[in-house]
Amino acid sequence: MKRMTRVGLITSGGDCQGLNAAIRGVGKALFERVPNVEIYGMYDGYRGLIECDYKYMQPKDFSGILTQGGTILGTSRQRYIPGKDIVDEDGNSLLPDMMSTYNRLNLDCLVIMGGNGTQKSAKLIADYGMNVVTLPKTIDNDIFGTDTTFGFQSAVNIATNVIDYLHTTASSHGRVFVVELMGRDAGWLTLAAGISSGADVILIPEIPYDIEKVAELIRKRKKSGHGFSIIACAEGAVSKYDKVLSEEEARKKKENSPYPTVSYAIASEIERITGQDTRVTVPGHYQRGGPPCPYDRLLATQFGTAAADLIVNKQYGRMVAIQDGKITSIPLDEAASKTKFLPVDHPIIQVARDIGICMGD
């Protein structure tokens, strides 16, 4: 008789939509291609391995959990010491806890699926000495190393829709509105869901923005005709003034700010600056809940049957990554080490420019 293979799956951080497709990925293809498998679903991401608190899985819990949102094994998030461990809120080390509940199971590996964060506490989990293989999965499509994350398309999808559904108010009433989406360190999801919906003025964290050029903008298409204007704009968006601030004067201003989000006070300059009405519009954790759409089904899918393949193959302390349309895997070191933030380049920001859309610069 064959030895018994042990997985554990983890669904760590924020959720997002296409987590049970990729457990669903995972576990069909595990059954599928491994005689003897067993496989244990920790409960809230890392607090399952660190408190041993688990789900038996049979192949009927992979079943009808492809269309389903978030996760069904629930997910949290862990105080993360960048590059050392991971914590309690004592400051005490998680990781022996995680590995006393890794040796209980006798798991041969750990399938993590998560954002940047969860990428960088992997590999400390893997360094720690457990096997390891991760998914990319984020909203915000950050994770440097594959060209896209599951999660993603279906945001953009949701951003798009808010928008599109703005634009027939915003025309009535003659009016400007921000809309903020998600995005603190990148704006992949902001810049795809601004072209994707008729944004006339896009801003993202890596293109520090000036008021006066969003403000022309507007004025210029109300003298033109356009009474309304809509004004895409990631939660990490940064003025030309607030970019040059040190960390400690950037907070500062941030506790002393009267305004909520940048958003707010985004929508009150130009208010200030142009005298048009303007409001804001923030559809928050709207942007990654409900189903997948059907590309982060096939994506989370393909991704999860990767990681069985590297299972089988023993090819742990790696990422499951997509480049170039084609479906591989990079080593955990690679996909940790950085954040892919958004190139001021990149070819789909010069599309924007090219179609008339204001960046803010």
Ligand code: F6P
Given for the second form:
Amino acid sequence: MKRMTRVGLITSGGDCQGLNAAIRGVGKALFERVPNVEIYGMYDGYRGLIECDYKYMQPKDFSGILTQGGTILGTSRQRYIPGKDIVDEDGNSLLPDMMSTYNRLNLDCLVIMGGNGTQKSAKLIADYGMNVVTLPKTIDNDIFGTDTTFGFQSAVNIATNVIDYLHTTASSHGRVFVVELMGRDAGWLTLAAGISSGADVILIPEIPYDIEKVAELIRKRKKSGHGFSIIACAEGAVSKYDKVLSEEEARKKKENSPYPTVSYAIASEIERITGQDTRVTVPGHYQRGGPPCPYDRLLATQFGTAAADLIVNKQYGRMVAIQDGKITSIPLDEAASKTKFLPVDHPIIQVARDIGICMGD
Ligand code: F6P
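Instead of the form predicted alone shown above, give the structure for the form predicted together with the ligand, please.
So here's everything in the complex, that chain up top.
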């Protein structure tokens, strides 16, 4: 009898739409293509691998989950020491425990789905001796080596919808709205949703903003008869003054700030400078919730089947990616090496500028 192939599935880090579609894609493609396959779903991300807490998954477990948000396996975050280790609260390495589950289940490979942090920790797991294939997921779209990630498009839809809805109340009251969108490090989501919803100002981490420039645009709009304005602001947006602070100075400033997040600081300054009534809306984790949009269902399914291909061909240590519309894979080393920030000369930023959107500079 042909040898059994054993695969472990893990969803790790912040969740997003399309994780279940990807789990389904991997599972269905493996059962379709590999005659003797056993699949083990690890509960709550790496925790399941560390504690040997898993579910033996049968074909029926991969049905009926395509449209479900979140992850049926659960997820968690672990402490990660950059480039060095994954550790518990006392600083003890968790890699030996992971290896022990891997060996106990006699796994051939782990399929790990995650964002930037997960790609980095998956590399450590691969370096430790486990076979690994990863899938890029995040609403932030900031994983290096892939043009896009599943979750991103669904979040763009939600964020766009939020701003669409705010337009009516903003215009009724003649108010300024600052809408804070997710994106700690990169502005992909804010830029896409901001343009798609007709925001007047878009503030992203990659372009430090000058509050005077933002206020100028709002005043100009008011003068020309537009009593309201919408500012789409990434949670990681930073002013040109704060950008030059040292890490320590920035930390202190944040600690002493009366505002919970950057949007509140912006709203307060805009109100002070322009005298216009200003409100803040933070959709927060709503952006990661609910069913994946059709684009993400398709992408996650494509990524899932590509992961199965890599396993069939024993091509480990790779991340599935999409480049120029083609599904491909790249070495995990490369994917984990850096963050995909939004280039400040990106053509879509130029599009925003071309239609008069203020990018804060
Ligand atoms: O998934 C990435 C992200 O959406 C970031 O944009 C955001 O800062 C972060 O997740 C918050 O996630 P959590 O609250 O789960 O730590």
